[in-house]
Every structure is written in C-alpha cells, then in structure tokens.
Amino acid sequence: MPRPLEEILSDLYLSNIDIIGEGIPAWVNALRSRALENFNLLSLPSAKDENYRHTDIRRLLDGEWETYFIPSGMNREINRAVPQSGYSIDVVNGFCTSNELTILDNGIVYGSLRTAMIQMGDIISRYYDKIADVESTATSALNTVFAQDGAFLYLPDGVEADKSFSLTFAYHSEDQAQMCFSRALVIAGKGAKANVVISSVSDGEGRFLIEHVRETYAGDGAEMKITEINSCGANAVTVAGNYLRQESDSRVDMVSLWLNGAATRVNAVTDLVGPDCESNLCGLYFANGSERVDVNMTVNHMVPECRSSELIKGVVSGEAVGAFTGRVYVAPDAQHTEAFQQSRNLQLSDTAKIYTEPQLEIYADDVKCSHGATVGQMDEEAVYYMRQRGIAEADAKRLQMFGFVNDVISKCPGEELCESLAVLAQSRIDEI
C-alpha cells in the first residue's frame, strides 16, 4: 500500500531538520512544529473538499519531487516578467540572492527574509506567520514547515518610499521535477506609503511544484499600491497562500495577474480589521489547452465603516479550466460596510470550463453590498462590425478580448508597468 502524501513530507521535513533550521531563530523553528502538528491534523484537501472540488491538491503533491534546502542557482540572469526598476529583491529558488539587508536612510529595510529573523527579531517575530491560515489551510501550513528564506520589506511609520519595489521570485530547473518553498513579508507602518511589484517566473525544462505565501501588514494610515504577476511556464504548478491585513484608515489597492502555468490556485484573504479602510483588488486570469486556474478570495469586513471591492475577469479556451469562488464576510455590527464583488469572464471554445461562484455572508443590516458574475462568448456582432471596416477577423476578436482584459490592466500604477503588462497579455491572447 503506497505511503500516506502526508507521511512522506513530514518524513522529508524530520530527516532535513538539522539542515532546514540551521542557524535560524528558536523562536521561528518552533513555528514550524507547530505548523506540522496543523499539517499532519489537517491533512491535504481532495477534489471532494468543497473549497477545492476544482483544483485536486493531492494530485499536484504527489509524485517524485526534488527538494533542496540549500540555495541552487544563484547565479543565473533571471528571466523578468517586467522591466526591473526602483529597489529590488530576487529570490531564486526559495532563497534570497543576497544575504544582507539593505537599510534606506529614511529607515527602511530591504533584503533576505531569512536574515532579517535573525538581525531584527523583534520586528519579525510580531509579524511572521501571524496571518497565514496554518491553522485551517494545509498548503499553508506547510510552507511554514519548510520555508527557509524569501523576501522582507519593512516601512516605519509615516515614511513614503520615493521609487517603487520589486520582489521578483525566480525558479529554475534543468531537468529535474522540483519542488519549492519561498515566502514573502510586506510590512507597512503606520502611515508608510510604498508602491510594490511583485513577480514569479520560472524557466529551464524541469517541472516545478511553487509553494509560496505572502504575508502583507498595512498599518493605520498606510497606502500600498501592489502589483502580482504570475509568469511562470507551462511546467510550473503554484498553489499560494496571500494574506493582507488591514488596520484603519488604510488603502491597499492591488492587481493580481495570473498569465502562465500548468495549474494555479490562489488562496487570497484580507481581513479589514481598522474602521474606514479601504480594499480594492483586480485580478486577471487566462488559461489555455489544459491549463487550470483556481482563484479562491475572501474579503473578512470585521469593523464598521469599511470597503471593499473585487473585480476578477478570466479568459478560457481550448480545454482549460477556470474557476473563481469569492466570499465577503461582514461580521456582526460592521454597520456601513460597502462591499462590491464581479466576476466576469470569456470562453473562448466549448471544451473550456468556467466556474463562478460570488458570495456574500452578512451579519449587519446597515450595509451596502452586492455581487455579480456573467459567463460570455465573443460578442460577434462586434466582430462583425470591424470586419466590415477592412478588419481581419482575428485581428478583431484580438481587439476584443484586449478591451475585456484592459479594464484589470489599466488600473495598475505607473504607465510604464501599464504598457509592459499589456505587452504581456497581448501575448497571451496571440497564443489563445
């Protein structure tokens, strides 16, 4: 009888654990015995669990991973999704290219998450795995487990970073099928305002498994513009774990774009815990041939006075699958919520699938809330319409699909990651 997937990682995790935690912070391997004892209670999801009926974790974990826990690859020029610019952090199979820590003369901190735990403990041990679910979602719990390094940025109270960031993380691969652990700690003091891309890109010819979390604080008064892209090849697996919390006052707007990748699911989670913030988060997804994407939201609404508002647009053809299931929780006396959720999304032949599934669970009655989802085909009256002004048929159903995708693009900041993005999807809708 084939061994539990569950014994197997734990095992790998035992018989690697003088290597994984070496020279790391007690405070932070004890994080990770406690993420195992999650793990091993909680056991991996299957196709029958509700949350995952679309996405079979079990299928995607199993089989024979290498995994190394020391850095690979380091030196390899890594292949970016956009233009690098600003400050930037490069990860390169879940570890950090540099080991130090860059301090800015305003008080800012940049680098290696792993040298960070053991330089500023103080600060981290505040904020380190404080909002990823290892209490409930498995993946999550074993990144914690395994995760040894990533990227930190750290803003003190009321500064505003002058150029943007960008954390880029790389995966390489010759020819082996590898799994990988990275993780990711933004941090916002009270007041900061900074302006974050953040980027995952893989290449060589082996398959990967990315099991990645993101961690993001934004304190009282902060304002954070971030921009997620997934660029990974069509050998890439990624299943993360992207967590926010928001105190009051705050505004975090975010655009998450998800371009490549064999199979993809997202758990995304915000919790609004400070009056009189603000949420706004776009996402776009495509997938093509047998690809699979599996976005999973929830926006917790848990003080009054708070908004929030979701768009997520898809774009499926050949035999792919695309799934959302977004959930807005307003918790008892979140009077004067306002929370908007859409999602909207093109099928492009009749062998591609589209599942849709907005919810809204509320417990005030003071609220302004609503949700929406449409499943579509191209608009062939439009297409017919620019045929007959000397259009080429493909060229006009390349026009409409950019104008779908273009509402998600434009909103991200800055014209020069607006037109590099738009670069990016025009290419995705030249292979569809």
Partner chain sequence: MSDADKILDEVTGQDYKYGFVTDIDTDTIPKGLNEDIIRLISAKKNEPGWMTELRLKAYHHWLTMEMPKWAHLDIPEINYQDIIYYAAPRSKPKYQSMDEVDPELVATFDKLGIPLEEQMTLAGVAVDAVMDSVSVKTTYKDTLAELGIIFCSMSEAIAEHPELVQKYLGSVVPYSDNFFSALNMAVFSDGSFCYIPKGVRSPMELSTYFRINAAGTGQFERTLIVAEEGSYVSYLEGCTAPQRDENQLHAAVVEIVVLKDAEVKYSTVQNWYPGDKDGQGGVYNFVTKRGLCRGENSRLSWTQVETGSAITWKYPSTILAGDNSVGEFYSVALTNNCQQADTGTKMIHLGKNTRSRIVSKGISAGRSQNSYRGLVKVGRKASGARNYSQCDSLLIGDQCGAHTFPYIESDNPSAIIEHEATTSKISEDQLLYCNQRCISTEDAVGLIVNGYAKEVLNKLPMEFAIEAQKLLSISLEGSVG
The other form holds:
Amino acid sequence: MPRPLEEILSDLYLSNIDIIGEGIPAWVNALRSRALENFNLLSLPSAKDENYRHTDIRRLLDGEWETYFIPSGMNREINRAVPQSGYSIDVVNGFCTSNELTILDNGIVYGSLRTAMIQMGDIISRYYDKIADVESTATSALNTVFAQDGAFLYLPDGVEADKSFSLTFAYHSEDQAQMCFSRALVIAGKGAKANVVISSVSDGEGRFLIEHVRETYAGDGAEMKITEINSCGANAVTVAGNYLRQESDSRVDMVSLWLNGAATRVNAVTDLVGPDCESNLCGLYFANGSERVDVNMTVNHMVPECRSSELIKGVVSGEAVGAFTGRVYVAPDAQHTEAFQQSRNLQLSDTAKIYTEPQLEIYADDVKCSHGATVGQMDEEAVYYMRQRGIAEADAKRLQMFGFVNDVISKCPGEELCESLAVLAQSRIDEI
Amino acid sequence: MSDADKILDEVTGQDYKYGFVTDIDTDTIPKGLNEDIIRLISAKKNEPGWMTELRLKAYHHWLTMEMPKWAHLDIPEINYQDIIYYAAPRSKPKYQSMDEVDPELVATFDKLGIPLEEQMTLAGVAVDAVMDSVSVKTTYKDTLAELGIIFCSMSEAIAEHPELVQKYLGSVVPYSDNFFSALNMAVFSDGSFCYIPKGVRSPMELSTYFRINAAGTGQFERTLIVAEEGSYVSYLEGCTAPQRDENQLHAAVVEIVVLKDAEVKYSTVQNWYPGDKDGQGGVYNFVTKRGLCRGENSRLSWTQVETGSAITWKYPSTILAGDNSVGEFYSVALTNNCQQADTGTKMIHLGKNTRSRIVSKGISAGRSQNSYRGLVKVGRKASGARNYSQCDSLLIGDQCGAHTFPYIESDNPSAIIEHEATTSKISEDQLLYCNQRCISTEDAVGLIVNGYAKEVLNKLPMEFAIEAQKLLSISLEGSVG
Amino acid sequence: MLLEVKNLHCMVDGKPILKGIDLEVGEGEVHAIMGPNGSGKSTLASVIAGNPKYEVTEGEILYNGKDLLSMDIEERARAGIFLGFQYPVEIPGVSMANFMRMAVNARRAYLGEDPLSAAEFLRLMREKGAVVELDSKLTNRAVNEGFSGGEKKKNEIFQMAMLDPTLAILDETDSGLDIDALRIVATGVNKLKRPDNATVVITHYQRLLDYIIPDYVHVLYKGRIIHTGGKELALVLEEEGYDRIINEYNN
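Now that we've seen the form predicted alone, could you pull up the form predicted in complex with the partner chain?
Whole complex next, starting from this chain.
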C-alpha cells in the first residue's frame, strides 16, 4: 500500500527540519510544528470535497516533485509581467534576492521576509500566520510548515508611501519538476496608504508546483490598492491562499488577474473585522487550451456597517475549465452590511466548461446583499452591428472581448499599469 | 420590547394549528428494517415477485450508502432501526360512496379545511386521499377512466398495470440515485400513479393529500406520473401532519415522465408538522422529486409552497432531454422557529434550445435557517439553452439565516445563464405606512409576505393559492393575512 | 377641540427637534404649517401620526380630548388621523386593492361598521378614484410600486378619500408636483372638506395655499411656532421670506 501523501510531506519536513529552520527564530519554528499537526489532522482535500470539486489538490501535489530548501536560480534575469516601478522586492523560487531589509526615512520597511523574522520579530509575530487560515485550510498550513522566505512590506501608522511597491515572485527551473513554497506579508498600519503590485511569473523548461500564501493586513483607516498579476507559464501549477484582514474604516481596492498557468487554485479570503470597512474586489481570469482556473473567494462580514463588492469575470475557451465560487458570509449581528457580488463569464468554445457558484450565507436581517451570475457568449447583435460598419468579424469579436475584460483592467491604479495589463490581456485574447 | 419585536415574538410563538390525531386503528408491523420486514411489506400488499425483488435490490444498495452531508442542515442522528416502516388503516377501505368512509377520517379532512365532498363537487377535483401510506379513497375515477386516464394508488397500479409500472418505475429516479431514494424503493408503502394517454388533456386537476398519522411511522410514498405525447395534466399534492413529539421521517419519491408535446404541472403545498417553537418534534422531509422531459417541446412546471417540516431536504428537478423542452420551478419556502430548509431545484439541460426558469422566494423567521440550493447544468449538446434564475430571501427578525447556493455548470458556449439573488427584510417604513393606514403590524407582515411571494402563489391553481396564502399567514402570525 | 398639542418636545437620535409646540385645531378648520427646511414640520406630523422613531420628552397631545400619545400608530389611524406621507413607501407585490380593503375594513371595524363586501369595496374604489382623477389601472398595481412622484401623491389623497379621516395631515404633498397635479390634489382635498373634519397642510410654498385656503398659517422655526396669522400671512411670507419674522422672533 502506498504511503499517504500527508505522511510523505510530513517526513519531508522532519528529515529537513534543521535546514528549513536554520537561523530562523524559534517562534517561527514553533508555528511550523503547530501547522504540521494541523496539516496532519486536516489532510489534503480531493475532488470528493464539496469545496474542491473542480481541483483535486491531492492529485496536484501527489507527483514526483523536487523540493529545495536553499536558494536557486538567483542570478537570472527576471522575465517580468509588467515593467518594474517604484520600490521593488524580487523573490525567486521562494527566496528573496537580497537578504537586506530596506528602511525608508518615513519608517517603511521592505525586503526579505526571513530577514524581517530575524530582525523585526516583535512586529512580525503579531501578523505572521495570524491572518492566514491555517486552522482549516490544509494547503495554507502546509505553507507555514515549509515557507522559509518571501516578500515583506511594512508601513507604520500614518505613513503614505511616495511610490508604489512592486513584489515579484519569479519561478525558474531548468528541467526539474519543483515544488516551491513562497510567502508574502504586507502590513499597513493605522491610516497608512500604499499602492502594491504583486506579480508572479515563471520560466524555464522544468515544471513548477507553486504553493503560495499571502497575508495582508489593513489597520484602522488604512487605504490600500493592490494589483495582483498571475502570469506564470504553462509549466506552472499554482495553489494559493491569499488572505486579507481589514480593520475599521479601512479601504482596500484589489484587482486580481489570473492570466496564465497550467492550473490555478486560489482561496482568496477577506475578513472584515472592524466596522465601516470597504472592500472592492475585482478579478479576471483567462483559461484557454487545457488550462484550469479555480477561484474560490470568501468575504466574511464579521461586524456591522461594512461594504464589500466583488466583480469577477472569466473568459474560458479551448478545452479549459473555469470555476468561480464566491461566498459572502454575514455574521449574526453584522447589521447594515452591504455586500454585492457579480460573476460574469464568457464561454467561447463548446469544449470549455464553466462552473460558477455565487453563495450567500446570511445570519443578520438588516442587510443589503445580492449576487448575480451569468454565463454567455459574445453579443451577436453587437458583432453584426460592427460588421455592418465595415469591421471584420474577427476584429469585432476581439473588440467586444476586450471591452469585456477591460472593465476589470481599467480598475487598476495608474495609466501605465493599465496600459501594460491591457497589452497582456490583448495577447491572451489573440491566442483564442 | 418594541412593537415589532412583540409581534415577531407572538408570530414566532404560534403553535401548529393542525395538531390533532385521528383515532383510527392502524395495522402496523414491528419497528426496524431488514430483509424480512421488506418481504413482509411486499406480502401485505400482495405484490408480484418482481416488485419484491426490486425492493430487496434497493435495500441492499441502501446498505452500502451514507446519508448526504453537504446540505446546510444540522440533522440529528437518525436511527433507521427505530422506525416503523408500514402502517395501514386496519379496516382496509374500498368505498363506493362517502357514507362508507370512516366518519373519523372525514372529520380529519374537514378539520384540515379540505372537506372531501366539497372538493369532489367544487372545481371538479378528484382526490386520491392517502392516509398513512395506503390509498383510502379515489374519487372521480370513472370520469377519468372514460378518457383513458389512470389515476389510482401505486399498489393498485402494481396489481393492475404492471407493464406501465415496470416500464417507468425507477426510470427517472433509480433506487441507486441517493440514500433516500434507495430507502424509499425498499420500503415504500403506497402513493399515487397517474397515466395520461396520448393526446388527452385531463379535464380536472388531480389531487392527492398525504398525511402522517400513526406515531413513529415513516412515510415513504411513491408517486409516478406519465404524460404521453400531447397530453396535459395538472397535479396537486398537499401535505399536513398532526402534532407528534418525536420526529417523523418522510422520504418520498416523485417521478414524472413527460413525452413529446406533453405538459405536466406539479403543485405542492407542504405543511408537515414543523415541531414546536423550541424545535421539539417535527417531520424530517427528505424528498426526491424529478421529472424527465423526454420528448420534444415537452414542458414540466414545479410549484411548491413549503411551510412545514422540521427539516426539509428537497430539490424538485427537471431533466430537459427533449429539444425545445421547458422546465420551470416556482418556490416559496418559509421557515420559522427552529425549522431548517435546504431546498431548491436542478435544471439539467441536455436537449437543444431547452429553456428553464427558476423563481425562488425564501422567508426566514424565528431562529430558522433557510437555504436555496440549485443547480443549472448545460450539457455539451444543449445548444441554445437558456436559463434565468431569481432567488430572493426575506428575513424576519435577526435570529434567522438566509442562504443561497446556486451551482452553475456550463459545457456549451451557446448557453445563456443568468442568476440573480437579493436579500431583504421587511422595512420599518413599510410597516409604518401600513400602520398609518389602520393596518396592524401583524396583518401588515402577512400582507407583505404574501406580496413578496405573489409571483409564485400566482402559479398555483386557484383553490390551492388561497390555501397557500392562508398557510403563509398562519405559519407566520396566526391570523389570515 | 379636535386636536390640542401642548408644550410638545421631542427628540430624534438624542437630538431635540421640537422644543415646545402649542397648537389647537378645531373641527372644520384648515391649518397651514410653514417654515424653513429643518424647522421640524415633518417631525410634528410624524409625532402626531405616532412614528416610533420620535421620542416625546415633554408635553402632551389630546385628540378629541383623549391622550393621543398613549395610542399605537394604527389605533390613531383608525380613530381618524391620516398622514399623507412626503415619501410614500413602495410595497412590492401587495396590490392597492388588497391593501386598501384591509385598511378600510379596519377603520370600519373601529367605527362599529360592517366590513365592505368585495362589490361594495370596488364601487367605493371607483368613486373615490374619480376624486383625484386616479388612473384606475394604478389601483391594480402594487402599492406605490413604479408610481411616478405625482401618482404617489395622488394616491395618498385617494387613500385619504377612501379612509375618510377626521384629521388629515398632509406632509409636503405639493413637493414635486407640476401645476396640473397640484390642482388635482388640491381639488381633491377641498372636495373632502366637511364641517366636522380638519386638515393640516405642511408646505414650503405658498402656491398650494392658492388652492387650499387656510384659516390659520403657522410659522415653525427651530422647533417652535414663532408666528401665527391668517391666510394673508402666506402671501407675506412668499414675498418677504422668513427672515423678517425670524429676526423679530430672535429679538
């Protein structure tokens, strides 16, 4: 009988425990032990689990993956998704390219997460592993067990950054199949303001299983703009847990783009824990060829008087599978919640599959909540109209499709960023 | 306590009005489930060998299955060996006229507000009354027989129309479909069978009343409706159960086959005993209902008003196999006190240009949990499929929950699927406005709830719509809205 | 005396709005209450109708000599107090006919009259609908749902006609009406006037008072009635605005 996957992964940790925990403060290693226990209790989900019907995590992880616990691929040029701007942190195969932390005059700190754990333990320990759901999500617990480094950004109370931050996660493998754990921690103190662009890219001939966790904290009154660009190659499978916690009066505008990748499963969880928060979440995914994208978003309204809105668009073609599950939870007493969710999908081939499950779970009565979902195709009338005005059919369709996706892209901050993303999206459209 | 709270308290404190027990001797078999019990049920019903075999096959399959856990329900452990699987009124009646019917039974129906005689004369409704699983009385059978319509109990159908039963029983809901459908096939005691021949439009609405009466008996009725090419029937099913303290299990199966150009309307008003306001007692309603629109241009419409049961697990579904077939689902589900409901529909589009429409109105009050769960699936070959779903939730009070879980699965690029959901409460402004126009808060709640549910209630046949309106008001507030 | 308001104080969300209102309305009288925005006009109307949002902290209201403040909102309505809302709420799915029949029969029960049969009720609907030239199609629709601003206001007067109140308070019934609708609404109100009932008109503009001639005009300012006059006062206010009266009051 083959050994259970959980046991193999546990052994992988235990036999490399010295190297993984070397030089890292004891409190971090204690979190690992606890996460390992959780992981073993939870066990990895398979397609039999209601929440993982469209992505069999067991099957993704159950392969001949190599895992390195030391930096690799460091000196290569990173093939960026969008031009670099502002302050930047580069993480290659899970390790930051620089061990130094940069401290700006206004107190902002950014750089290697590992170095921050060592040098800023008092601050980090308040947030690290506290925002992610390591209690009930096995993949996130697994990340805590193995993650050694990643990107770190800290904005002290009241600070407004003068430039944007760009966090790049690059994955490179010459020929091996690698499993790579990467992590990000972004903390915005009370009233802090920041614009963060997070991208992930991959190259090389080898395959990748990317196991990523991102924790973002928006303190009281903080304002954050986050743009997330997932543009890994066909060699990459991504399993990600992106967690966001918002305190009172904070506002987060996040745009998430899932542009490429062989298979992607994302759990995006937003906890609104202080009153009067606002959370605007937009997403766009492309799935073409044999790609699979499975986006699972949860917004938890834990307290009264918060507003959330979600707009998620999907374009699915070829033999691809696109799945979106959006859960809005309104806790008892979270009165005056306003939560809106829209899922819009374009299905472009008869071999593509779309699954969309918008869900409302409401335990408070004085709320305004709604969701909507559509699956459709291009508007033939509009195509006809454009053709009548002399536009070629293919161009008319491209125009229309671009209009569909640009609705999300145009919500990104800054013209330059929007333009580069529009180019990326256009090239995806042209592939269809 | 504010006025609104007081009213809500009164409203949610309302006791079940249909709680009474009919004193009829019942013929029961021992508790529990095993091969012998199944053989005993089959023998008591004088069933042919093939039926006994089918039951046993279903039983053995059931043994390999587990209760589904995915619903948003908190279901206490059910001991399937502690249930009596068969109860029939002892004086097995076969009456020709009303005079022969046990007066107790007639009185029961009277208290339910469905006087059999009146129903017989009124609006030409034929009533196949089912009490504790065995069909007691079938009316208007002769009129229907002239048209070739068969409307009888399932036991009679097995005896008299075995070829039809063998052809269609389990063809839409096979026993292997789910835990409860397997259990039902193994132990079903009776139910209704309805066959509409080619080209015949049923001149009257066919109606069955189900009741659970004997204590500790599960009710496992089985309904089969076959509408042949070009035929039409409107079928009504109403349920009320008397008050009991222990929970009672109800696991019915309804199968409908709709052939080319035929149309079936299936309406349900379900008011099984919901338990008292502390959640003691009440019926567990685990029902599998499914229709197959097999022929081109066939049409099946489900309308349900669900106000009863402690726990409801029910998804009347339609498989749209024939090209251009149409499926509709209109639902009002009201939960109060400690009730839990996880209900909705499945629309499976397989044929070309198939269309479906879902309108679901959930109402939660008290400490209840009300979930809509629905699947819209468009298969590879279902070009031009179209679905529109509207799911609304209304919350009354701040202790309850309203949830929406739609599943949309599309395998065809020409499909157009739209789903919308909203959640609202009865606004203070609306209550105030009604109060200012002389209407009490209690009446206003009834009025607003009925207004909210109107789109669905309008789909019910007239007499049913009125009863449903009454039920909504009674379930919420104890006075007619 | 039909209505006696004595030293009425009230608060909303802890903020005092009315600070000592005295007002007497007798049978057969028409009163107009005017005043700048935020002076408390609508609050006064809401307190008389019994809106629970408003907390009366001092003073009393007598209606036909009885303590009005101890009565529920629907009790007051059944006793003949009608409030024409400034913003009538929409009640989806509830037809005007159902709604009104329930209201009319509740009022009739209070007066010791038998409920109307469906036929009698429909006859009454038709008859009263004519008073405000209400399109009969509107009565088949849900309460206020999809009504234009003008239709909503006409609908308020129609309901007033149906319920035959003793004291009608019209809260800014003229706002948002064009001149034709204004004329229709005002004519409706005048037709309903009798020696044994009374009307209180709350308005911003003099123009409504061209059609509904008041016996008394009150100026409400910062929660108090600071000036009372006859119908000519409205014309003075139209020309001069409130400034002079307010200045006099402040001095």
